[in-house]
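Coming up is one lone chain in structure tokens, specifically the form predicted alone.
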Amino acid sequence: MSAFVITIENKDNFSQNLTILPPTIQLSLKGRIRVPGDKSISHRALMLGAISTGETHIEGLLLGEDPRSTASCFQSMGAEFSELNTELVRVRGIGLGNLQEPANVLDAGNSGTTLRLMLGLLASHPERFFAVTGDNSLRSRPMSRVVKPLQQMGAEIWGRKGNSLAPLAVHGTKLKPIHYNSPIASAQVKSCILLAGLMTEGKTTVTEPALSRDHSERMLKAFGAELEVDPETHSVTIIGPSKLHGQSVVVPGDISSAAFWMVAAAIVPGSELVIENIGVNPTRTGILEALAMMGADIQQENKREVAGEPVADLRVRSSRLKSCEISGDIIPRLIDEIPILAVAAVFAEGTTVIKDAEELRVKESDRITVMAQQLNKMGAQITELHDGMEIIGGTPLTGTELDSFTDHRIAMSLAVAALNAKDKTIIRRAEAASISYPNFIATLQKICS
């Protein structure tokens, strides 16, 4: 067998299997990809575009299932989008305060993005009503963290155990101004807020333990909103009311679906990748961080801005990875791309330490658990932490039937790993890759021919 074996069985209407079966004579990975939009640049383009006046233009679009389901919400509550593509899309936005009441329960599919922050624009609406769910996974994943913030401001959420968990019932009221100390650094806490403070008479703070991603900030700005941001203390304040006006945007290649690229390329021997287009905002190189201390060969090359986002190309050649620990302020600046560095600890010498990331197991699994499990399937030798792993790397590992357990990232951490591993590997639904990054399989074949 001279070349990577790559493929596709649909066994029924709803699942996948991908199976992955190495060369005997050892090949390495060349080219150069693109990887889709970026997704939290995604939903808040289309989210700002919805409650704007005037027209919104997106290039670059992310077109998997979960921005999907914001332009389906905010489809239901007045908005017009045209066809989502890459090249195009418009959307014509209704005017803040004024999302109508859907007449059907909104559902946000397996997005939590879509979901956490749209409970702040809906709990903002005065006398409107709004029902919310999503699928299995994202009924199951915690909400309070934004409920509890809103009803401080005032709003009126009920759902169950004790307002935690979708489906959830909102009755828009008029917010009152606070400033929420979060426990902890979240994006989508922070973004919640954020946008309901767009109605809210004063000023709106959400202070972070670290910085999280600051891709809502940038955007509302750019829509006209007027914050004040405070880097030293990890404070953020909107004063509201806000008039937010169509923009165009351009969305950057998303750096977590670069990630799985990165590994790919560090841990396959004679290896080299070109990576285009990918945004490299400082509140998301966490990834580029790790990497660099694990000493994998990154070099950003073309550095640029568009539309207000840095933006580079990212060469990536073959390495000798070695261990370190991830902790810290840096695990909200990559707190997704843990599974896929999971992966490349596996393949590093020495001990890895991921801890601070108690996170993981709220995702749309338990990402700390399934890593460790499946990796430990092939081979690895991983120990679960309460908030993390311990990763011993250098030991081989061996193709076995996996699971992605319906998580996107799950389904392409395994992938990666499948590529550096001896015999075959089957991973069950496989189709969960598609939520994030719809041509991932068809990427993989590419760069393995």
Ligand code: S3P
Second form
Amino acid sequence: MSAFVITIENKDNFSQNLTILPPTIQLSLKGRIRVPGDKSISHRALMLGAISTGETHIEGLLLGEDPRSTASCFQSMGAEFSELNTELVRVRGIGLGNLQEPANVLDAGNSGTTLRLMLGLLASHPERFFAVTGDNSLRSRPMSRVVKPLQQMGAEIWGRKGNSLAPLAVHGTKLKPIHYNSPIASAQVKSCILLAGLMTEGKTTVTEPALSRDHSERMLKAFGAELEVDPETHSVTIIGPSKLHGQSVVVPGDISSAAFWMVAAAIVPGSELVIENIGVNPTRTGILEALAMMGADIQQENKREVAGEPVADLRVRSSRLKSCEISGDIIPRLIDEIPILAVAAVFAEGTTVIKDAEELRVKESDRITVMAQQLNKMGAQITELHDGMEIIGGTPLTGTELDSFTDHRIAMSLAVAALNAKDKTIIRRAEAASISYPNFIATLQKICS
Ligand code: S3P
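So that was the form predicted alone. Now I'd like the form predicted in complex with this ligand, please.
And the full complex, kicking off with our chain again.
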């Protein structure tokens, strides 16, 4: 057999199997590709557009299911969106403080960013009642990390398990400013509090133990909010109440989606891929640093600034990878890329240790357990740590039947592992990829042909 065979098969109305059969003779991955828009920036552009006065124009929006959840929630609170597409989405905002009480439950689907960021806005809209929920995965993810600081600001929020799980009920009220020392480096926690601070009179500050992604800070400033950032102490202050005005946002390609192709090209011998137009915001480039430590050959070309975010084309050539240790302050800068880094580590020489990443246990799935179990089924040697993994690299993988556990990043990471495995891999519930990467399988087929 002389080519990759990649097929997708509907199992029922809800579920798809992705089958990957690598060629018996070594074939490399070649080409120039683009990935969909950045998920974090897409959410924020839709939300800030919805609560600003005037029109916001968004180019390059991610059309995945997560941003669709954000748009649909804000639509039911009065914002208007043109048809969602990558070319140009127009948002007619309703102005700060004007979210209408929705007639039904707000459904954030699978999206933690939608639910957690939105809570900050809902809690600060006086005299309105909101009920919010999500899918099975989101309803099991911890919400106390945002409910607690919001309650310190005076918010009225109720939910299951001591107000820590969705569905949640929110009675909006006038909040008071606080200085919140977050125990975790989380952009969702930081952004929720900053959004609550938008309508709150005075200075609302969040300090985090390490810097998390700063897209909210950048975009809030661009929309007209008054913000002070102290990089030394990882603190951000919003001075409320603010006035936000519609803007033009250009969403770069998502470095978290590009990461799958970086690792694919690194591990499949003889490969060379150029991944164009990728956001390289320094709070997101931990993956480039980790792969560089592992000996990957990735060049940033044509570096430029687009609408307040740094962007580059990434040229990736295959190389021999070696193990490394990934821990400490770099973790929040590559948190979503750890599943695919685990794949890289499986093909690297030596033992890679990933620590300080217990947050992975409360993502769309428990990404430590699921990645260790699924890759071990293929023959990898991964031991779970309470806050990460120990990965003994260099054992060849053999394809088998795997499951995404409906987690988009697990589905895509396993697909990349399958490219360099012997025999056929079947990934169940592979449709999860469309949460953040709707045309993942089409791109996989393209670079493998
Ligand atoms: C995100 C922040 C991160 C990340 C998630 C998106 C955001 O979560 O894992 O995919 O857009 O703010 P945490 O804030 O929980 O670390």
